[in-house]
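As a starting point, one isolated chain is supplied in structure tokens, in the form predicted on its own.
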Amino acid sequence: MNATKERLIGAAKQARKFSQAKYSRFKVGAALLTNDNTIITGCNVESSSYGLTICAERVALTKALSEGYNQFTSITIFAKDGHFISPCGACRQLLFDYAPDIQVIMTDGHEVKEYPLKELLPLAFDDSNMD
């Protein structure tokens, strides 16, 4: 594994520690890599009204966008040892809106799986649907 992936996995694991998952107890951390190699992290933040819950991936992306970053190469997701977690549909769509060519890296703490976002969201809704 290369040093950048190791940094991303470490950042996602660290971000998971800040998760606000008092209802589900399902803690997730994400680390988003920008084109200039900056890592922006996020964790899930739950609400008692589950529809208002924000996933770690969306926290990282909106945080990055709000800080002026707009080009991304990959996002790493870590939930807990022994379990791979992929982005939910809402996260896939928002990531596609701002980073359609991003690589999605998932780790269970031991192994790594990597997929292009376009493979995880085939036939995505995009700007062409807005005409």
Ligand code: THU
Contents of the next structure:
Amino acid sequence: MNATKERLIGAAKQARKFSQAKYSRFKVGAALLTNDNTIITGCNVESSSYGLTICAERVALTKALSEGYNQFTSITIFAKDGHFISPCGACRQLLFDYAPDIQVIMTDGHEVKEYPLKELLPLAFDDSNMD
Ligand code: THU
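Return the form predicted together with tetrahydrodeoxyuridine of this protein as a structure block, the form predicted on its own having already been given.
Okay, now the whole complex, with that chain kicking things off.
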């Protein structure tokens, strides 16, 4: 595994530690990599009004956009040692809106599985649908 992937896994694991998951107890961390090799992390933030919960991926993306980053190469997601998790539909859509060419890296804490977002969200709705 290359050094960048090791760094991304470490960052996603670290971000998971800040997860606010008191309702589901399911902690998730994400590490978004920008084109200039900056890592922006996120964790899931849950609400007592469950539908307001924000996934780790969307926290990372909105943090990054709000800090002026808008070119991304990958997002790494970690939830549990030994388990791979895949981003939910809402996260896929928001990532597609801002980073359609991004690679999605799922890690179980040791190994990675990597997919282009376009493969995970075929026939995506985007700006062109509104022309
Ligand atoms: N969650 C994420 O943060 N990312 C995912 O990819 C899947 C789900 C969160 C949302 C909620 O806080 C908890 O995991 C259980 O669904």
